[in-house]
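Only one chain is included here, represented as structure tokens and corresponding to the form predicted on its own.
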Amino acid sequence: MLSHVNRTEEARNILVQNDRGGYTIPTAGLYPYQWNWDSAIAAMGFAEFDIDRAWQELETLFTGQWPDGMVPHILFHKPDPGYFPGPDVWGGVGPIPSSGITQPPVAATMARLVWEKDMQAGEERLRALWPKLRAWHEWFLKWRLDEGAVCVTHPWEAGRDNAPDWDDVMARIDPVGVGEYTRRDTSHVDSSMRPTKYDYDRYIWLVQMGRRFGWNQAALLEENPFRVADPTMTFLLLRAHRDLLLMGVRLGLDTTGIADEIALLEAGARTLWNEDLGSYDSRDTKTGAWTGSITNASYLCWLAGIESARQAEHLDRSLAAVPYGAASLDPSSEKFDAKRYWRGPTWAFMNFLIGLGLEDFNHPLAGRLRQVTHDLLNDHGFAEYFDPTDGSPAGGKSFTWTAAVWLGWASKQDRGES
């Protein structure tokens, strides 16, 4: 175990080492490009010691924004021929090579946190970024809503690749014609910690389908069999839209319509409440069926401005069941797997987002979750994710957003900050 001071130095060094000139990669080898929500959270970490670099991270992310407003989940700034699926597979139609799907929109929320570190220094940069953020949010509102809830059209789009939320939809996909391919992830990480080949075949089939349609959203709306209303996307867009409105008002910008859009998203969030489960849940828009999963995405409700006593009961129970929560899947689930990606492991950045929401409500679980995350990172370092039963690191090492969470949130109590 390192001291707090040494951990903070290590975290800063990880951000610097993963810097590729205006953007960070999540970690060397495993993820050699700029990932959307990883990058936004990296900006929050940079803001603790280099405010200019924090803004640059967000600005570089939006250099890849498509003409329709979408911000891709991967930007392929520099060639890395060993990575699969690379830009030649995706066939993105943006200004730089990219994937064809997006990721949860945390950028506005992170921009607000960066701005509030030094509002005077960041004002002009936020003024330039704000309309791009709004265009991205409007893209979600145009193409991704179902009864006001935000849908994902690929498991990678949710960022929770192999979460059990997608099992039933994936089972309906026959990945015919996918062909042979070589995965990058399992050459760097034990395959028991990653999605299975069964999952990956379907991931690639969905990518190939999107490319066939030229990423035309109207066509994909009709043809894509994967469309799931998702708590991750819904809660994070709702929070981001609240932050967009707040920043716009403070800057004196035109915020017409945003309040009505927030109300629409609030109504959409209510459609994700599974009364039988007593939890927010994902909903298959093709069949109307619930997925029946209590995940760490369910706990993002507080971040979106929604209180839930029953959701708090689940979180309290989950934190009691494993010493290093919040587990990505309820530990009582028969599908719980402590080491396999989004089917059990704890992710520090998700703890941060959940904790940020709990703190907004002065919820008694807030301090508990921050302490758990602090102890996890202080004792076990800055891995991609962790086994919640013993804290053992899993996935990639020297991970950017995990280090950023230490700098911007988990370690603040050691510095006497709230």
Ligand code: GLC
The other form holds:
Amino acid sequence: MLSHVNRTEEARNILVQNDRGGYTIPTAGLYPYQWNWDSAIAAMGFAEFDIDRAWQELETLFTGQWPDGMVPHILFHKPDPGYFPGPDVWGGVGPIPSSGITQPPVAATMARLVWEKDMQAGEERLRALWPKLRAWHEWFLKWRLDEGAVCVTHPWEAGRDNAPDWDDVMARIDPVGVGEYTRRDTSHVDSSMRPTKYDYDRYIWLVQMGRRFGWNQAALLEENPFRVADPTMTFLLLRAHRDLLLMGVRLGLDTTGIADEIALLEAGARTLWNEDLGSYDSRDTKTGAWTGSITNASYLCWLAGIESARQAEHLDRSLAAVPYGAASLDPSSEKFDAKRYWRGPTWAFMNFLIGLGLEDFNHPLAGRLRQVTHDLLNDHGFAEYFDPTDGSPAGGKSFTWTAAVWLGWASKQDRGES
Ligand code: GLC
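Shown: the form predicted on its own; wanted: the form predicted in complex with this ligand:
Full complex below, order starting with the chain above.
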């Protein structure tokens, strides 16, 4: 076990070592490009010791913004043959090679945190970024709403690749014609910790379809069988839009329409409440079916400004069931799998996002979640994710967002800071 000081130094080193010149990669080998929400969390971590570098991280992310406002989930700044599916498979149509889907929009929320560290130093940077953030949010509002809830069109878009939320939709896809391909993730990490081939065939089939339609959103709205209204996107866009409004007002910018859009998203968030489950849940917009799983995404409600006593009961129960929560899937679920990615493991950055929301409400679970995350990272380091039953590290090592979460949030627990 390392001392606290060493962990902090180690975390800074990870950010610096994963820096590829203006952007960080999540981890060498497994994820050698710039990922969207990873980068936003990295910016928050950099803000603890290098504000200029924090802004740069966000600015580089937006150099990949498409003309329609979309910000891709991966930017392929420099070729790396160790990753599949790379730029040739995706055929992104933006200013630099990219994927064709997006990821949860946490950038505005992280920009606010960076700005609040030093408002004077950040003002000009934020003024330049704000319209780009807005254009991205407007893209979601234009293309991705279902009854006001925000939809994903590929499991990777939610950033929770193999979560149980997608099981039924994926089962309806017949990945005919997907062809031969070589996965690269399982050459870096044990395959028991990764999505299965069954999942992967369908991920690639969806990519090929998007590419065939040139990533045209109007066409994909008609053709894509995968359209799930999901708590990750809905809660995070709702929160990000609130932050956008707050920053815009403080900067004296034109914020016309944003308050109404927030009200629409609030109504959308309510449509994700599954009364039978007593939890927020994903909803398949093609069939109306619930997915019936209590995931860590459902605990993002507080971050979106929504209090829920019943959701808190689930989190409380989940934290009591395993020593290192919050498990990505409720440990009492029959699908719970302690090491398989988004079907059980704990993700530090999700705990951070959940914790930020709980802190807004002064919720008693806030301190507990931060303490658990502190202990997990202090004792087990900065892995991609962790087995919640014993804390053992899983997936990639020296992971950017895990280190960032230590710097900006978890390490403050034993310093008694807020
Ligand atoms: C995995 C995660 C996703 C993350 C990416 C890079 O695909 O599921 O959330 O952005 O890895 O770390």
